[in-house]
Amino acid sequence: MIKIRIRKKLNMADGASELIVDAELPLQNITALYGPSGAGKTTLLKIIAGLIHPEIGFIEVNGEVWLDTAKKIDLPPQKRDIGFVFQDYALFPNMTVNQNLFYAAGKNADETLINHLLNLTGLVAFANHKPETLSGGQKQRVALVRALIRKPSLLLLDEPLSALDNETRIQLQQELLQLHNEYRFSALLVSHDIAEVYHLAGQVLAIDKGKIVKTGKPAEVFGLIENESIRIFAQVVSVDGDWMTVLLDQRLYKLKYINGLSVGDRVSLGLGDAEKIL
């Protein structure tokens, strides 16, 4: 179990406010933090990582207390068992992919694990390349592998896919799910994309103006109910003549092409469309 109780003063565009979080999250689950810009999502990640200090706070991950302001416990970032994937990759430009990874792994680097993760993410051929020679998607894969090589108790993902094109983004969503299925890590994902949240997360904390306004599964938080009018979100991954392939709930489906849609577009489907799925 991950227990988080936080009070932190915030300066927002419309004046002073306070980040107030009181939540218990399951282990081995991807939980999304969803809400508008400036709601406090990234601040919460940085508090969990130990990069920002709240006025009042308690954080416990899998039985280990990282923060307890009442008892004056505040572990530094290097002693919190986390992996952090930033939006801007934060790779060392003077190091190759391998050097970045072995540096992050430290003295007890597991070369077998590193090679396995490189293989899973399609980076083996780029192991001796420096970041400047990589595409945005490849850099983000390196950042993700780097965050996982120590098998952290908690992976923090701050909009890691938002700067990528739609096709690369869909690919990386699939790879992230594959990595999660294999390593069963716990993760907090900041995202503004409902389709991405629906696809990746088992639970959502909706945050607005520093407060949790709703929690639950994506279908509950976004107002989807299990009846014939339910709307589910899918992404177009290819178009071939009169047909298009969409990605829905980790699976690919073929549907009749809808005029105006192209690869990367997000579509809303109802259960009434189910008979069209082959």
The other form holds:
Amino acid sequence: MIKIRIRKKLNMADGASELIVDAELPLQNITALYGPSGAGKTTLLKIIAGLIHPEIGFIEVNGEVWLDTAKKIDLPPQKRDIGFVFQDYALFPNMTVNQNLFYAAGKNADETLINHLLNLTGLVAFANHKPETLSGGQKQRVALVRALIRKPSLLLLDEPLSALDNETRIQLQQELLQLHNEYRFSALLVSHDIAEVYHLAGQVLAIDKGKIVKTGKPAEVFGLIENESIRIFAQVVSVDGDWMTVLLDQRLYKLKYINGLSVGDRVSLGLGDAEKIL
Amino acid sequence: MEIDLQPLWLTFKLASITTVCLLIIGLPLAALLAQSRSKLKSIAEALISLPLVLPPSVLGFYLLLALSPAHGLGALLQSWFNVRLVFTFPGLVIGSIIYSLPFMVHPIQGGLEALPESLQQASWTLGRSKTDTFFKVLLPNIRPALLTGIVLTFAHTLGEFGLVLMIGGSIPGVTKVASIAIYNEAEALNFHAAHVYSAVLLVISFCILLLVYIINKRLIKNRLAL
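Mind pulling up the form predicted together with its partner chain next to the form predicted on its own we just looked at?
Okay, now the whole complex, with that chain kicking things off.
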């Protein structure tokens, strides 16, 4: 179990004035920290990593106390068993991919593990490349592998996929899940993308203005509507005898006129089935 | 006519020793300033920058007072260690270190402050110590700034005059560096020797600066092209 109790004053322009968190996260699970920007998500992640220091706080991971302000315990980031994936990747520009990974692995580098992870993420061909020569997706993979190489007990991911295009993002989500299935690490993932959270996380902490507003499984937090046909809304823009024109998603559609409707009315349309867009 | 090469040799010796000392002093100082959020930071920055605006003779005057065996620090050094710094080469080195301090500290501090904070944070979260992080992650990524600091310090020390004259005097073979030799030779209407010293300083200073600009341009271009 991971226990987190934090109070920290924030000075954000239009966000929270204080971050107050009291949460318990299950081990070996991906937990999402979901909320709008300025809610304090990154700050919380950095507090857990020991990069930001709260006024009052207690953090315990797997029975080990990392922070206890009452007892003046505050382990430095080096002593907290974490992996951190930064939003800007934070790859070291002076080192190749391999050098980045070996730097992270330290003295007792497990070469088999490094090669396995390089293989799994398709980075073998880029092992001797400098980070600047890589695409966004490749940089993100290196950052992920680098954070995992020390087999941390807690992986912290700060919007790791937000800068990627949709296709790469989905692919990386799959790879992250695959890595998680293999290594069963505990992870805390900052995201403001419901699709991503739903896909990756088993548990969600919804945070707003510095406070946890909801906790639970993604379906509980976001509200899952089951077995009900989807309804979308359009606006009537003209009526012409038996036909009317409605505006939906910036496009015009001609539909059979329904009695009683006039220009400006909003109509609800029901959908029956879904079909893949090719 | 025979030209005494000793002042030139002395100048390069002084510049080299000063640069090495300043690298050792300047690196931790710049790192400290780049990290610091203390209110005292501004005071430290102002103190370090003083040599940029003060006439070298002012600095030399106070150093002369401070190091002279008749006063405070100088008297202490004399009575405790039997060390005398005024009108000696080590005294010149100390003066030069203070005089060139901003030329080493400013570029390195600027380089460090321009690096994204996440680089060092990433290194820390990977279990690496602050020292490891500094030498293996931060320094290699501010090579242009480092080079600028080293070269500006060296070139600036070559050109010292007022401060050297105040605390070193003009003792041949001990403190008579090229800039002072030029002054002496010109005063004695010995223009040939003054020309030789001047030309050597001019050409070397120009070449050093040119080299820095070429190398830095290449380093920055490489980084952008990648």
